[in-house]
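Shown next as structure tokens: one chain only, the form predicted alone.
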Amino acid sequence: MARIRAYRNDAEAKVTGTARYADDYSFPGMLHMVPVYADYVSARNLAVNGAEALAQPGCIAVLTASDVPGNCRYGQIEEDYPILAEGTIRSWGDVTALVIAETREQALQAASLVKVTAEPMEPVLTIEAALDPYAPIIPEGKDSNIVVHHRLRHGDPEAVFDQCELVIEEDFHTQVIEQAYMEPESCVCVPRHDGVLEIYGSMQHPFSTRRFVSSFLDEPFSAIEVYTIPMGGGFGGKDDNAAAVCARAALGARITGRPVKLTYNREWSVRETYKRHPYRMHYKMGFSSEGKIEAVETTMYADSGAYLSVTPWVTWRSTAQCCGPYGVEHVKADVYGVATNNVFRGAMRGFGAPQVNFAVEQLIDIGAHRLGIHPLGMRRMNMVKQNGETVTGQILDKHTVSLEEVMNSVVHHIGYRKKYEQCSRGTSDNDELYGIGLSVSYRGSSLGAEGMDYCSCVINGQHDGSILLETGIHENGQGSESVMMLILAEELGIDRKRIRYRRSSTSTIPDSGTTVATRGTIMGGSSVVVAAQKLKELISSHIAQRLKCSSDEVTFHDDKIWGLTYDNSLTWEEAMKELYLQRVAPYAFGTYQGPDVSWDDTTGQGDAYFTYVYSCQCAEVMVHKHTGKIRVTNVVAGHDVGKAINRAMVLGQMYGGITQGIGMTLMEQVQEAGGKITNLNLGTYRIPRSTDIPEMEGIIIEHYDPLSLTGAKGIGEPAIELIAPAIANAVYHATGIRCTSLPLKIRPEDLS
């Protein structure tokens, strides 16, 4: 059966507006909750007085930390994040109280009357201030504001630098970025008659949410059921905070015995939720006269904000990929996460790689320019190759290393060589300067050595020949359900219309890890293959006799189940009825564990990931001489995704990632003054408009990956992680000005 290459099972509901998101849910007797913040960035001796609020019409309760039966603090790595603040304030985003009322309007009115007092303390707001030995220690119980330190040691770079023809030292800075998803956080929690709390929320990981709620309420997992419902975007931003929103609603529902809805407005969302880590990076890179990278030393500092969240995992990826997709024999890297009193930082699409690539891919171009080597030649000489060794000591011999092929495809398609010669380099006969630039990357697929990779799948055949499918992968809006359905249809050789993706909950499928790190397709799809193989074995063993063949001769294709001849076949309807008559349930449960990885924390050596996605993006820009405005006019992206399950969605992920990356490169920046965010909505936090989007073309390159049971690897994060340096290199070739901070800014006076 021909594979369907473009499909979304939720397309009609989303296009017609019938898809129900968290705020669309309503239940009889439902109450409304709103958060209360304190106008402090750092303070102690917190006190909350809700008496005046409680006297307002419709106000049911004002909840504080004293009303929490369990642990007020939780986190994925350390339990330091306050679901409700108790005693101290560590950031402007801390929630101090929750107001519950009959209507949202009444809750808002009552919330404005809650009195919050505390003793202000001087906040620590920069990495430099946090590293001062006399600075206040922000993490409780710690002896330093350094919350994590990763090391990578490979060879001896210090001994090699003196022998290098060229040594470059450069500092790079990246900014604070808001995920800017369309749907702010929202949750409805419903107490069920059997004592279970049902949670319908906009969150990326139902199982993380269940853990937050369980700890907060001091109740077992079995008392909490979190449902998967449509989510209006997350991009990494709806894990810790979204889980905390659900925990707060659950507290209200447990105390009042009624359904409680908590829906954030944009200002609350931007104020409270974690952002992309801003990085401060110093690189020292040494080259031979031929352009070979001989040695690298780098020190990176990431502002973790007030709470740890996933800073250790983000900075670990930066460590493992500190030299980009290049094999370097001598490397020393130190990567630090540093606590401040800023709104905390966490996961965002790219997860520690966009910051590093911004530095490394510009250094490659700087080295090429100073040595008089073409940027393509410089990259070809140094990039990882088949059976080559990475900076973590990993030998790339278990999959196709296609980086050079990917780069060649993009270069040929866009005409890079000719256009590179046509760059303005600071002079032109008109008002605009033209430039072209590219960057390449390799990205470890899935969690790698930062976590455990596994996933589960359930396939449940029905009496009428239809099939229910469920996996531990969460639908974040990226189309994962559709991909799982297409994989199952291909594995069983059936019409996709037979398959219904079942709405999952934490009570129906085992925890399969978070749907992050470009792991949805590779892990979820592989679990579908395992379950499908088990189902085929079960079916074959029970219907082979009727098909007049042995069980190992049964085949599945063309929406039927076949024996050795065309005269011996069964429709799925017939086969399912046969199994039921035999009292056999056509049910299969499959689990997939990712291949082993390894990591030595003391040296930063090991097999960091079991496979990699290879990528190249090339951008063309025009820079206006009189205004300095940078306009991206064209982007061509090439990515080796292993196998494209759904080509239309692969391209959609490419274009979406590029668009987000353009925002990061040219315009997006969370503005903070005194630890308070000043651009709290999308009117003042600028993201790309349709007029900012260039022409884009995606090239899908497929090398079946033997470590993935479907051959697929992924595209979600590779699509965003390398457009910033491509644009920065293009701007340099247009203007002769090297930009080492994001967002890129060109002053008109520097162009005259």
Given for the second form:
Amino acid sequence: MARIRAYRNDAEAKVTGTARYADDYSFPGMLHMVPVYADYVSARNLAVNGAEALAQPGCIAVLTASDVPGNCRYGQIEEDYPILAEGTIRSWGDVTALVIAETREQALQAASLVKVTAEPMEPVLTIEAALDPYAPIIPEGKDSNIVVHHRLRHGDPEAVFDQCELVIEEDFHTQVIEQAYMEPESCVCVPRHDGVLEIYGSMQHPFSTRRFVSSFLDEPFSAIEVYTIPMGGGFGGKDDNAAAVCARAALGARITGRPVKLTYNREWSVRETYKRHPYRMHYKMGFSSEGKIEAVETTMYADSGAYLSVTPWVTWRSTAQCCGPYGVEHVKADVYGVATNNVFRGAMRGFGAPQVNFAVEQLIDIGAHRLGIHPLGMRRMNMVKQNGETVTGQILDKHTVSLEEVMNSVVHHIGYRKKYEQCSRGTSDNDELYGIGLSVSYRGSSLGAEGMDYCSCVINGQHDGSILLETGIHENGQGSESVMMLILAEELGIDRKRIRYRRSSTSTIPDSGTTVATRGTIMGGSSVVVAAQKLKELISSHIAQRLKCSSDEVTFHDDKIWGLTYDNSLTWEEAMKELYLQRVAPYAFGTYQGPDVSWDDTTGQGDAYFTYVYSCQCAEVMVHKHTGKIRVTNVVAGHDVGKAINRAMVLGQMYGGITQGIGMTLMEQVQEAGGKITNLNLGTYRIPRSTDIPEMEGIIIEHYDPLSLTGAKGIGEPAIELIAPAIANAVYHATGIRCTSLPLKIRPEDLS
Amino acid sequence: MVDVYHPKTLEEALQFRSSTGAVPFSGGTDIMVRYRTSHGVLPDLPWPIVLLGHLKELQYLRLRKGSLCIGAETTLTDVMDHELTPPLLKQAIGLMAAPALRNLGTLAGNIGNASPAGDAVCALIALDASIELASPRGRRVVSLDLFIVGPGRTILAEDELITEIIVPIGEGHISWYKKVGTRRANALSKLSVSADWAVDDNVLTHVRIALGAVAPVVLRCRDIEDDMTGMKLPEIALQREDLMNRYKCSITPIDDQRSSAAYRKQAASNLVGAVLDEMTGGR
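Structure of the form predicted in complex with the partner chain, please, following the form predicted alone?
Okay, now the whole complex, with that chain kicking things off.
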């Protein structure tokens, strides 16, 4: 691996362990809160008795739904998630009470004495059971457990299947996955002298957190200030629940008038927080004799669990990307979200794409194998091309469609063609079987037609020449602050040492949406460019006279501000002082709104996303004949990220995505017995460790994207969404066994 | 609250142990996890403990009468790194847990914990190890194989401590080790196989095959080992499938969170096949 210089504004603090995460914050007089669960999966007539707990030494309060001034339930789409359960229990993760005490030990002790009783009901735990016409209806006020149904209608596949040379029908299943961020949820809420509640929490959406708190306490946004502090990862998993944790601490702080800390341990975090949706997919794919995909018909069900969260958006992405990166003329897709009594499902890195890719990228290989066509040729023939049409009817003419180039570079780099011939295909003369497998994908950047897309940036120039920067994008540990600083330094032509990223809060920058959907760099970066341009215009108009040129002739580079000749330049210190003397604040506010997208929900047609990231990953595996153990030995990944702002961080996202994806492919699975999770900590929910990481190589491909003001698209989620099928294809080429369920398992008795 | 004894000598430790029944704490890498309460709060131990990991007099490796004697409180790291340690034991320890845990964990802890998935125990049983137990009443040496009687159950008396592990040095022995876990490090075994054998003039003169995590205790099939001993290698090669089947029939694993019974049975039998291949130079 080549050494590449990285920039991180938090590098030293992270490496030396001095960065302060939520649980590291303490305030005088601070109380400790712990949640109380109930051992029910589905129940009604919930009753909580905190009398005995309250009598314990140090116990200050036992809070239940009746103590909540606002709404107990909240959610990003539907207000159905109970921050504190009221009356009914819909999943094993529901929190029934909150205990506050002087110390954490005392709170834990008291919490164990809270009596929770309810009348248990038969839980609905599988998609099949939930779809049964006689099944109890889980969502209140609804007439079905189907909580969302997306349709995609493009051409007429039914009429085409008959004429196909080959029609493959296959079922695929994916498992429940925990995000497994390093830092479990934590929040400290501090009542300020002026009545505002300050929130220091581990969450990835400060504005959503503010909405949760506001609704729960029935207080205006202005009375709640949520700060960004160092955060130990989120991977999509720190929205609803993390916000609920903050709301609970806020309730405690408001009621007691003292700072309250609520820090989760791993067991609570795994028990309560939403997971990646498990999918059950049926695909029917028809090919011509040359290998062209003529038609696709698919029905898929995602288990949404007990609450809706973002299930409609996750399944929408699965709908829009239901055929992978292939332009298929005849497609019919029906994608359902189904309510069950399982701990709910929500956002996780990849967001409805890894599941679909797991199916599609295997189907392509199966088709190629059956028709005797090389898998590369098969992909090349069918993949989206410049000015081509997607299955949602979108014409890809506004950016460079580079999928073929991306695939070619990965294939060339790893030596796929030669290695493909060397695959064991079930036999070898030693104990191991070798295989190589490939997958390609495209991923719509940012939210697409799922939501409103906008972001703000504030540049607050100081009169000594230093600069404060802030955007509505949240630092989850991914390095977004550093990226914004690099973009600003580039735009202003300054040394980045001038820039500090200010600790932002919900009270200082407008709501800019959540830091998800690989939208941080594309949206936040573009807003930085807009603000930087405004700042340059402002500065130019006030110093042009001193630079002896017109304001549109002023240029910014080499850490100075220039007129037309070398003699006419100002340092930033001089220019800022000049503005000060002119009583001008070097302050700029910029917003960026995502380009238009469109969607027709009845046909699933429209311009789903304004741009796409094109990806290819190729994996080599060894399968042990005696044990069936699959070992990934090498992965090469290529992604067209538009433009790499912080190259080492781009590669870091690739390697991290691959590693997290290997966990999903080979070892991770949340085990649910009767709706109760049995592997509640990382000792039993096993994620990959350094010793499981293969050789990895990342190839950064850059086609400047005209719709992004920096040219950059993104990398967070593309990195994880296609490794599972690449490994599954490699395992097939090693063993001759096709695995259609995750995690992949090879039974040794099936190997010769 | 829990009573914790911190003895200065083994003698003092034995006194504490016999007078209070305190549970021996040898590294604590299992106890501390099993009795954890919550983040930021000390574990809630149900009984008094006597700390042993700091006792220097129980930390050594030395040769005595053709055996390697290992002080019971020697850390797994120190055992693994020592030149006298048999390769089989080194391999087994090398795949246990993670470096930080191996720096704390001890052989006595791994043995006393008596998990059927204890990797060091599996290797030690294949090596015919025995252990020395001490109490104020005196000392006794028992075969490790007989010491562990069930998951978490041993014949350690209320007043006894494990003081030494005795591993016979099998001159010219060949060994083989394989562990199957969910991942390559810091994973409890789905199953493990330790084998140790000797060959003289193409005849198998000694063989031990120990299977971990496939039965309530680490398993050896003595009848099969006895049958194999004295056989010529080509004969063993001929009976490969038969021997594998006998092992397969002898084990009755369970389904648990880590693996399934069916997988364990098949994989264990395959790994026995691999041992036989290694032995006979087959395949």
